[in-house]
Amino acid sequence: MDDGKIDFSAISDEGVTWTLLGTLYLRAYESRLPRPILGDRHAAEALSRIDYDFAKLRRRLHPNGNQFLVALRAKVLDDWCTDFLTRTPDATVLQLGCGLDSRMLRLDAEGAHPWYDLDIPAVIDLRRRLYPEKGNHQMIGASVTDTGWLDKVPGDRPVLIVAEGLFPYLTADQMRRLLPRLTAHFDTGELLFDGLAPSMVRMGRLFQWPVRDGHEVERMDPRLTLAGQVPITDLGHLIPVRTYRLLYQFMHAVPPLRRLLVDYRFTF
């Protein structure tokens, strides 16, 4: 690993930059807490080789809150993606739009799974400072609306699909021209993903696709079966601060907020 601090003048794209750094300091902000829900103590190293001014990002991102939505997302996620590994034990697993992401540090720490993380260029040469590859590990760098890249995965196991934080920024009409791709290179497997309201779309300056139910995705490529469908708020009750677990209780018990965000597992 490289000892010293990484620059992210590189990336002069400052939605990727808020992206890959936002999410990167809600996990390791909510690392430290006594009873933390994720617990990425790989975040928390990793933000601590970077060069940045994150006075300033946390002025932005006021994480007392923001840190328990990024975090159940990904509890979602990895307990599926723990769910499908363990009954599919000879399964690649290929992340989309990685990010700085340490999901196969959390769950394949010694690299015993192919496992292919998928990013732009510029930000897989700052991911292999952070996060060297190990055993199976390898990293792509490409964009995910591409259509090459994914020449470099073999198809011939069971895959394990995750795209975490990424398909809400695609359009309607790349996402369905990627689904049929994806799921026609491989047998079989699962994709997951997390999913924005409408209402969130509107919200967003950079987002782009809605999901409004899980099985409009499966009319985008009929090949998907709906095999979960779980709001964040559904994991409220992990919250360790009292007023946030209230806050996320309520809005579970009203079905507009309930379905701001949610994560998504299809089979195929």
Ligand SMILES: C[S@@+](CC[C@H](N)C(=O)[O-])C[C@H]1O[C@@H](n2cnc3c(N)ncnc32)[C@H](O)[C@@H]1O
Second form
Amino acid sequence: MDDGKIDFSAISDEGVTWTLLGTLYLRAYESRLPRPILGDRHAAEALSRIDYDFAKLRRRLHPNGNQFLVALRAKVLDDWCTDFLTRTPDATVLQLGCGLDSRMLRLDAEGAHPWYDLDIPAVIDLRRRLYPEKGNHQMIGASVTDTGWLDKVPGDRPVLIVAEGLFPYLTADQMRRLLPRLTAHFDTGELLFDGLAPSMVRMGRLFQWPVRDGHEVERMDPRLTLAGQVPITDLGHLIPVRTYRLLYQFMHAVPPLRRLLVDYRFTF
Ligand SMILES: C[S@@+](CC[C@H](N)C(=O)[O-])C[C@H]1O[C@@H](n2cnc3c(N)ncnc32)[C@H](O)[C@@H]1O
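Given the form predicted on its own, state the structure of the form predicted in complex with this ligand.
Below is the whole assembly, all chains and molecules, this chain first.
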């Protein structure tokens, strides 16, 4: 029977792509808590339209603290986005590895900015069924490592490039090629992304690119200037559940734990 739900069976349970469902699930879960940090109600709406074995997903994800990790990571990035877009009303937004994230609805519901959401073609096919393209909001189905897709994005405006939960899955060589390609295409802008410490990268089967410090990214592309690096534990005080708040605050006090997941902001 066709119940109008979006069939997720085209997405394998094994590869990187599956992770987009995990982050969506955790954001939806967090949005239902009393006093949420991100409160992404669009994630909850999107999730309700997807046909998937969510009991299995829940067992695999253990939303016992990870929902705050995902919410804090997105909150830092959203705040930086808002800051840039407020100062730069003529900016274009380019989101890489967008998955089923609803940032354009959270931050640009009126479509004030030309906004490009990129992910691999199978994901963009699903995304188009959840969030129809309209007005200024467009989607690009391509691997970020391919050349050519950037021609679809006009380079004549300042740009806000956001890559959440993507770069750790690329290799250092891919990053070394990608960063200068991005910054050469636009005159000026900001690049926001999250990076994992080497110990985190060693722990995850799919992770490939660790970031020890934002300055090493400047060395990969000299056009980039580090403008901020915020460990997500920095915002641990926002967590509404005492046990997890204390856990994140403990992690923040221990330098190797503090640097496990850091949001980075670069200007160029
Ligand atoms: C952890 S999910 C994050 C999704 C989304 N940014 C979010 O926060 O919910 C990783 C995303 O990166 C995408 N991805 C992985 N490798 C990619 C590539 N080479 N090109 C484009 N997207 C890629 C996956 O398809 C997936 O949607």
